[in-house]
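Only one chain comes next, encoded as structure tokens, the form predicted on its own.
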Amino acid sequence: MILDLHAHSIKSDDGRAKVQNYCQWITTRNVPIDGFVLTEHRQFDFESDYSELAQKFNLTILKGAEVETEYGHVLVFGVTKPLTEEFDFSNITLKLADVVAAANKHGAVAVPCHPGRVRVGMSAHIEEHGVPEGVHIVETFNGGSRGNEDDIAQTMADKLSYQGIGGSDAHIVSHIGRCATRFSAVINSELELVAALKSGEFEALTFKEDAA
């Protein structure tokens, strides 16, 4: 099963795009994947209901959310209601070690995520706050890496036994898709979705044109 696992909706301050039109385009476009995860900015979207979308086109809707910590953007897989009242996921200024805690606590997954991305990217930020505890996996295909950043992001996961997940962090429709991450188990929950990762069985892809 292929899921782009990172994409923005109009419910993120900079997303351009609805759910729906992103589902015609899978459909229409034939992109290959299976479903995407929503994984808007500084909040986890509890109020929208995609399950009609989901079995409309025949695709798997979840949601996670993208915080913002001292060593870049994070996305978080499996939020719950008590993960939430964790931390405020609007505040700019959380620490990585903080959100990872309590992802593991409640049954999440943190994720770095485009971490060869100058300020907002994990590894622009190693050399001054060290190598951070409790990360297993970062984001090493990002659909909106330009230059070299998504060969920044490999090389790190590499040095330091990361696995690779993609994701597309579509913030139009057009971009959906454009990587995303191949997994042995079939998702259809965001508990699915944790599960399989931390199963390790998944791998990074991308299918952007300009890819080595």
Second form
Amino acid sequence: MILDLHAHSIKSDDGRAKVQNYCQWITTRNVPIDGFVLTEHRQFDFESDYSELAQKFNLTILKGAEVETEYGHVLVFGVTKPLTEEFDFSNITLKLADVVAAANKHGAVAVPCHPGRVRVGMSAHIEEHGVPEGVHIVETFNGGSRGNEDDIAQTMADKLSYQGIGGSDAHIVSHIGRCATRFSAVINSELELVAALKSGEFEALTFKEDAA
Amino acid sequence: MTIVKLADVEFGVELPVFEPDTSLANVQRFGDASGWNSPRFTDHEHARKEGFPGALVPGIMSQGFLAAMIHRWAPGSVIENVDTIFRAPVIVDVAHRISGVVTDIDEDTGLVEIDLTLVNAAEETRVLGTASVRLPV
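Show the form predicted together with the partner chain, please, the one above being the form predicted on its own.
Up next: the whole complex, starting with the chain shown before.
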């Protein structure tokens, strides 16, 4: 099963895509993914229910979040109400250690995203802050990466024995599915996504050349 | 195909690729006409001293390129808005390419949503966004 683990909808301040248009795009363009995770910036979207869309388009649509720490941006999968009460998702100066600890406490997984990017990626901050504790997975393929950002991410992942995931980081409809993650498990819920990530049975994929 | 009315448009249809003229001469002309003639935009050496790789195409000019692309595709359309996200500078005298694709059609209002992506030769996205375009129903 292939999921794009990093996408934004109009719920994010810089997102321009309606979720139903993501679904329509994936279907009509035969984008080779089985679903996606909406990781809205600095929030968890409790109110939206995409189950009807998921059923209509036969896609898995899950929700996560993208928060901001001193090591850059971090995806959080398996967000629950108690987890959102552990720290302020809208705070742009979170401590990665706090995010990781809260995620572990509540059965979630924290994954630094676009780690090869200047300023908002983890790699750029290791020299200053050191190698963070508790990180096991990073995003090694990001659909919005420029230059050698994905190479930097992969090099760091290899060096620190991190596993890699892929996500498009789509903000507009036509960018969905540019990168994704292949799982050996079938995933239909956030709980199953967390379990699959913890199992380690996944690999990062990029379709950027296909999309170009 | 030139688009005249809403019925001419289908979900997922791609607009003809547009290669904007990002030459220094064109940016200087735009600067003279619009008042966006800071040396950051019209002088490579000055821009490099400010830490940029070269002179920058003004953001408002990039938006103009996006609008021009839409009007070449559908000359009679009314652009309701162009909503841009500037990811990285568009550098003067560097070749760029703009692609557009229809991602939503509202048959009741005649509004068409278009994804717009401006990339450089390395396929790096520099500007992306969406446009809402009204076409006769």
